[in-house]
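What follows is one chain in structure tokens, specifically the form predicted on its own.
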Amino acid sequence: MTVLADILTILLNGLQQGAIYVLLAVGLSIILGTLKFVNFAHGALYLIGAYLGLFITGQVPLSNGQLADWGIEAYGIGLGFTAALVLVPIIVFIIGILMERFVARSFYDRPDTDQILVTFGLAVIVQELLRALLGGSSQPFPQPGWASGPISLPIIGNFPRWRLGVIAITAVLVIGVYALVEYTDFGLIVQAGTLDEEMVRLLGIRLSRPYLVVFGIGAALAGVAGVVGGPLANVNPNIGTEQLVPAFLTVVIGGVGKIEGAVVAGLMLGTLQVALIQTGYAAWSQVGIYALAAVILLVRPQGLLGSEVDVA
């Protein structure tokens, strides 16, 4: 029974860790798959979401940074976690729209290296600006009162309630985005534009607005990931960079532009990482996910659910 409980605990913790990767990767995947834009600032959107969540949720004391030097002892409006969960994706959606309009759109026809350089530079600016204003120290992100504490599960016993909340929130959001892309007129236009943009334009359909919304949705998902992932670890200016590489690995392993592929790959990476940590091989947890990615891409360069066209 103990062995079974350990296995189930690893699986649940893996689902929770994978859920963060999935939220980031789904947004990144629809941007990369639809717009063919390599957004290295996606981790910065996660970072913005986490700090916005802190700001909306409560009062955060300041011990260093420029704001502290100006005599500001704390920041935050104290509306609670539920308000942050609602407001952050809206705010980051708007940030994503502005980013698409004034940054990304000018680089759609430019080489991938140009896209990487400009978005990576933007990510560094956001990271260092937050570090300068708020300091580099880690800030605890309180869990919501309605999901704090343990819950008793069969076989496993006590398990953190918020980890289950992360899994549930991720499932609802991913299903919603999948339904939007696959079963609505908006989604059909976006998919048609991905396959043959010129033909869609000849039919009199303007793709600039759907693409704008797609970028905003991808950004909003990164912002939500920052809010739901914040209570699982302390928030600091480096968390965006730390989450960026696993998110890209998830996209590539699952297949670029494939939402279901991002889900499968994210859960695989999360479960593997947690399994290595909880079995005493924490030092190998990062190596493990890179090794898994290498093996999968050697066998299927297009990713688990990608098509040969994606590779070409």
Contents of the next structure:
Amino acid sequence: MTVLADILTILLNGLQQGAIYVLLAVGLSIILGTLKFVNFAHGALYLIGAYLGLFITGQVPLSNGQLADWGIEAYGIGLGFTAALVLVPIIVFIIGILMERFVARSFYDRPDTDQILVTFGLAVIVQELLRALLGGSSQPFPQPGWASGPISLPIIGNFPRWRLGVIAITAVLVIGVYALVEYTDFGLIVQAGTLDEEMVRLLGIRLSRPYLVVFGIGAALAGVAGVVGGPLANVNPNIGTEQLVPAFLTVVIGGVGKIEGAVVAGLMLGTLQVALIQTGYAAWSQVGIYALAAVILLVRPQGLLGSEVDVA
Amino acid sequence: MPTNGSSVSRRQLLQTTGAAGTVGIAGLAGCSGDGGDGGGGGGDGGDGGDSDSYPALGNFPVEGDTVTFGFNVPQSGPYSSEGQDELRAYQLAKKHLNNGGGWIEDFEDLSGDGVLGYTVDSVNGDTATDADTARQSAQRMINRDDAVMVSGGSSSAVAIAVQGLCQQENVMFMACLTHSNDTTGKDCVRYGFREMFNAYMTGQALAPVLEEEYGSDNTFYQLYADYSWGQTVQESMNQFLSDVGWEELNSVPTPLGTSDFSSYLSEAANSGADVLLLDHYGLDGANSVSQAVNAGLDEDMEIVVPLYNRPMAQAAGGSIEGVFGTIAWDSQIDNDASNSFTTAFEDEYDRVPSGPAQLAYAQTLQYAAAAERAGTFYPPEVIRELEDYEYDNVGLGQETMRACDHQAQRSIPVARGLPESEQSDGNFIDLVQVTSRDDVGYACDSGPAAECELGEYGDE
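Same protein, different form: I have the form predicted on its own, so give me the form predicted in complex with the partner chain.
What follows is the entire complex, opening with the chain shown before.
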């Protein structure tokens, strides 16, 4: 195995690891940047996405939890993975919209701490509800049949097919959201609203609806992340909270509200983490990403691509 | 073993008449037993938690007419499927102890009418596959619920933490699934007994099979769970594979509860080793082996999972095909005890029991039988009944619960995963051989036992 192959493997693994961070961070970042709303329930949306994905994909046997106590042996409608990939973002989009309308909206004008408390509370409720109903045990999330097994790549050799799929799906979605924000009228209104809300309202444009949609899109991205990230490992009630911290870190490193920033930061974190594991410093992989975050924030408090105005 | 003298206390009399009242003379005859070859005769009618003959110690004497066992298993975390199956087996053991069935007829010391005239009750705990949580849960069982015996495991870190606590509290610990050398090695305790074999014995049983299958002069690479269990598996596999001429290229620790092994596996693939050992258990093991196969590692190297079980093979699905490993027990082991446990478990739960379930069931009955032989729940007497006890009634042939380290000397089943097309109805593995206990093990002054200091009985 050559050094080149080693480096390419690290980059590809890093891209895959980073992809999930990116998907979560982009949603989080546009909500934070546009609506100035700190959403600690973003991990819960990922969690909902993963469980919904399981539910739509197949039949999951229940061995503990309240539903099992009631005699329900399995849950799921068995429509397959592709159906989950299509349906989950739609459902989580609707959940996001409901969350904006009934939870977030009344907290826009309140301090960050209030927003953190209410969304974190919401996240805990979702997590514990799932635990109570479905049990705390981890469920394997089967990979889609069309993407299981290895694929042979030049130089690198075998690589899991699904992990390439994760990178591709992430790329498509992120480019889509970027185009929506940068090149459409909708995006223009959202960007203008971010810069000067009062002026936009004076021009006779209602901002509540675009904000609703932004929140929905951010939520849907987290939902997709749950579906594509589920088969990489397992699904259990803790995965949402576990993903929340790296996702926030990605947002902060990349610069709040910057989609490009989230992409760059996510890939940096993923690659660093993978590089540390593959070079024999696995124990340092978690420390590494926080150390990187600390260094970047010391040098550029506004994040890599953030502008100083945005931070204020 | 000497039991307490001949004086009959008020409680003994009440228990004897109570037992006679509920099950009649035939039941009483079964309860008093006709000795049994395991040691010592059951006494006449059971002396219960006789507080007159022995001083109070731990949760002895037992108050009231029920005796409480604590079942401390992982109901969440990476070993939760194992834990759930253990819990099913514990509940079955409790049911059989109180009402008969299963192995009760074959355990001469047991009556199927409670233990020593007491009805068996239980409390369950969730260890979350975490040593601290497990310790707290066991502490609660001991302090609040007055458990006289705690059983559990699945995670050696858990078993070691809990048996340490049990030693301190003078409460019996019957280890369920724990495979680290340390459990009956450097961390052994007087109050803990292990039916399960350990990593050292796995190395002894597996190395010859691997050599025969894959030849000598192989290089191997290990990924191991980074705690007591994984560390001793890594050590022992290295030791015994080196003995057959294999060479370890590298071994890399992975944190317990890692769900994504892709980066570790890439590095393993790049090592160019002939064989990859995945020293992971439970869901971690199922994940690492399926991710290895998904990444195509099985095309260039042979994969070995030194310790696995039925739920793991099930979760890994087709990825377990051709993978060698040792297992605690399997329903395919064909003898009376094995078959009767499988039947009883299937009748109750409509599913095939796993190896950890057999351990849970066996350890609960083993404790109850020892208490019956001792004629008391007084822990030092129960311990003496278990030490050097010879038995052949748990489905793995003749065994000895060795006194010097409380490690069962037993045979080791070696298994190989079946291809997905042949997997069905709880059958995921092919039993390659059951390695005789004569071919594995070590003397009391060597191997892990050399480091074992059991500690005090509590009545010195």
